[in-house]
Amino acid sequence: MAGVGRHSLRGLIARRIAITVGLLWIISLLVFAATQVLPGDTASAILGKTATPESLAQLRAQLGLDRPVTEQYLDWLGGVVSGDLGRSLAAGLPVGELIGDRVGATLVLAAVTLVLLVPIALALGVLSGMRRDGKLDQLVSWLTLAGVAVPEFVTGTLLALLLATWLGWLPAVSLIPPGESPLAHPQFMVLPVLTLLVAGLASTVRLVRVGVAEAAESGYTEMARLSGISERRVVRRWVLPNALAAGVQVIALTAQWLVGGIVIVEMVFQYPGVGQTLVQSVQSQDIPVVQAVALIIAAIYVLLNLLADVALVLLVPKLRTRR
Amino acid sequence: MSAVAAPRSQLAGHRVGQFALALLAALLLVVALGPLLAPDGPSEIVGAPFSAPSATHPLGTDYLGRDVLSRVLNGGRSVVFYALLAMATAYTVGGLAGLVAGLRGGFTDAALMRLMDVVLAFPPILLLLVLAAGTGGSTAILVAGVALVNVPGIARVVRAATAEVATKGYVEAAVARGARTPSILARDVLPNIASTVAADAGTRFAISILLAAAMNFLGVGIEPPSPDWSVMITENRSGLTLQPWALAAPALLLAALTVTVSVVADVLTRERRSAR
C-alpha cells in the first residue's frame, strides 16, 4: 500500500510540474502577443512624433520588426531560453545588465516581507481564530477588512506622511545608491516593508483565522477536549498543524498579491527594484524590457505557486487521495 | 460557539454596516455634486505651487498652484465612473461566457473555463501593465484590463448558478416546448440566478476601484491633467514635506471610499449567508 501511495504522490507532483511548464509557455505567448498585437510598436515608440512612413519602415527593417510575427516570437523565446533577454530601447543596454542588480533588490524586499509576514499572520490568525467573535477577533476582522480595502499606494503615502514628514523618523524615499545592497541601508527598507506588511497581513490573517476557527470548532478537537486532554495540548496537537497548512496557503496567496504590491511600493518609495523598471518601461513603451521583466515576474510567481502546492500536498495527507 | 455570540456579532455588523452605508452615501454625494461645489476650476492656476492651506484655499495648492479642494471635489467622478464601466463590461463578457458554459456543458464549457484559468495565472497588476505596454497606457486599456481581471470570477459564479438552474423542471419544460436558447436564458435562467450573481458585486466593485486607482497611480491610466484622486497622489509626491495636504486629501478620500464599499459589501454578504 505504501508503494502505491508513494507512486501516486510522485505522479501528482510530476503532473503539477508539467502543468507549470505548460503555463510558463502560455504566459510567454501572452506576454509577447499583448505587446505586439496592440496598436503602436517599438519603432513608432522610438521615433515618436518625428516618425515618417519611410523612417518607420527603415527602423522596422533594422530592428527585424518587418518579419512574420511567429518568426519574431520564436527568435525572442529562443533568446530568453538561452539567457539573452534582448536590448533596452531607452538605455541601449542588454536587458540582463540593466535589471541584474534590481532583481536582487526586489528579491531582498520580498524575502524580508515574507519572513516577517508569515509568523505574524500565523500568530494573529491563531489568536483571533481560537476565540471566534471575541474582542480581539472583532478588532482583527475589522482592521484586516480596512487593510484589504485601502490601496497600497495610499497606505504607503500615509505612512510616509506620518513617519517621515511629521515625525521625521525615516527617509521618505528609498534612494539606495546603485550597485549597493539594500541590506546595507536598512533605514531605506523600513517604510516599503511596513507598507507591504500592512496590506499583506490584512488578507493573510483572515485566511489563517478561518482555518484555525474551523479546526478549533471541529469534531476531532471537541472529542479531544471531552476526553480530558488539556487545551494547550489540543492546540499544539490538532489546531496548530492545521494552521501550518493554512500558512503554506498564506505564502501562495501572498506571492500572488506580493507581485502587484511590490511593483506599487517600489514606485511609492522610488525603491530601485525590478518593479520600478517595469513601470518605467511600460510608460516609455520600452517593449523588450517589458517583455523580459513581465516574463521573469510571472515565472517567479508560477514557480512559487508550484512550490506551495507541492508543500501543501506533503503537509496535508488528505489532499493526496483526491484523484 | 455559544448561542449568544452569533446574534451579537450580527448586531455589531449591523451597526458598523449602517455607519459605513451612511458614510458611503455621503461620499457618493460629494463625488456626484463635488464639481458644482468647487470654488475654482480644476485646472485653474490660483496661486504659487505648494502653498500652505489658507482662508481662500482651505487645502492649499498643488504642484502647479491649482486649488487642492477644487481638484479633490472634481476628482471622485473618474474613480467611480471607470470602475463602474469596467464592472459593466466584465459582467457582460463574464456573464455571457458563464451562461454559455453552464447551459452547454461539455467541450464548450471546458474550453471556456480553461481560457479563464489562463487569465487567472497572471497576477492582476502584471496583466494590466503588460496590456498597457503597447500603447503606454490609456483609459480604454484601463477599462478593458480591469474588466478582464474580473471576468474569470464572474464567469465561474454564473456558470455554476446556470448549471444548477439548467437541471430544474421549468428549464427542461421550456426546452421540451421548443423555446429558443436566448429566450430560455432571458426568461428562465437569468431571473433565477440574478441574486446569486449579484451577491459579490460589491466586493468586485471595491476590487475594480483599487485596481483602476493603482493603474492611475502608476501613470498608465488616466492622463495627468485630469483631477483624479489617484493621479493627484502621484503628481504631488514631491510636495510630501512642503504641502502634505495635496496628497493627504485625495489619499484619505480614496481610502474612505474603498473601505466603506468593502465594509458594506462584507456586511451584505454575511447577512445573506445568515439569512439562508
Contents of the next structure:
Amino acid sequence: MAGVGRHSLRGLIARRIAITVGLLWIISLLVFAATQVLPGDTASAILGKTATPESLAQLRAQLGLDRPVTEQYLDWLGGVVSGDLGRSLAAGLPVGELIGDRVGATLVLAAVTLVLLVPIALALGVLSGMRRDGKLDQLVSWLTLAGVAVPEFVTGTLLALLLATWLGWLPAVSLIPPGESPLAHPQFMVLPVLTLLVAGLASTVRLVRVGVAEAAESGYTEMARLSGISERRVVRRWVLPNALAAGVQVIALTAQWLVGGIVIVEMVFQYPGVGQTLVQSVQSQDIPVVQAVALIIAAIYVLLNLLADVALVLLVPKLRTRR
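Target state, the form predicted on its own; input state, the form predicted together with its partner chain:
If you are looking for partners or other molecules, they are not here, because only the chain is given.
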C-alpha cells in the first residue's frame, strides 16, 4: 500500500507539472498576442514622428516586424526556451541583462514582505479565530475590513504623506542607485513593504481566522476539551495542524497577490523593479521587454500555484486517494 501511495503521489505531481507547462505555453500565446495589438508602432516610437516611410519600412525589416506573426512567435518562443529573451528596442541591450537587476529587486521586496507578513498573519489569525466574536476578534475584523476596502495606491500615498511628508522619518520615493542591492538601502524599502503589509495582512488574516475558527469549533477539538486536555495542547495538536492546509492556500494566494500588488506599489514609490519596468516599456513600445516582463510575472504566478498544490497534496493524505 505504501508503494501504491508513493506511485499515486508521483503521478499527481507529474500531472500538475504537465498542466503547469501547458498553462505556461498558453500564457506565452496570450502575452505575444497582447503585445501585437498594443496601440502604436514600435518603429515609429523609435524613429519619432518625423521618420519617413522608407526609414520606417527599413527599420521594420531590421526588427523582423514585417515577417508573418506565426514566424515571429515561433522565433520568440524558441529564444525564451533557450534563455534568450531578445533585445531591448529602446536601450539596445539584451533583455535579460536589462531586467536582471530589476527582477532581483522585485524578488527582494516580495521576500521581505512575505517574511514579515506570514508570521504576523498566522499569529493574528490564530488569536482572532480562537476568540471568535470577542473584543480582539471584532477589532481585527474591523481593521482587516478597512484594509481590504482601501486600494494599495491609496494606502501607499497615505503612508508617504504621513511618514515622509509630515513626519519626515522616511524618504517618499525609493531611489535606489542602479546596480546596488535594495538591502543596502533599507530606508528606501520601508514604505513599499509597509504598503504591501497593510494590504496583504487584511485579506490573509481574515482567511486564516476562518480556517482556525472552523477547526476550533469542530467535533474532535470539543472532544479533546471534554477529555480534560489543556487549551494550549488542543491548539497545538489539533487546531493548528488541521488549519495548516488552509494556511498553505492562504500563503500561496498572498504570494500570488504580491505579483500584481508589487507592480502598483513600485509605481507609487518609483521602486526600481519589474513593475516600473513594465509600465515604462509599454509607454515606449519596447515590445521585447514587455513580453519578457509579462511572461516572467505570469510564470511566477503559475509556479506559485504549482508549489501550493504540491504542498497541499503532501499535507492532506486524502487528496492523494484516487476516486
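Positions refer to the first chain, counted from 1. Because the structure is predicted, anything quoted here is derived from the model rather than measured. Just so we're on the same page, rigid core means the largest C-alpha set that superposes within 1.5 Å between forms.
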task: Once the core is aligned, please say if the CA of Leu29 is shifted by at least 2 angstroms between the two forms.
output: no
message: What does the CA of Leu56 shift by between the two forms after fitting on the core? Give it in Å to one decimal.
response: 4.2
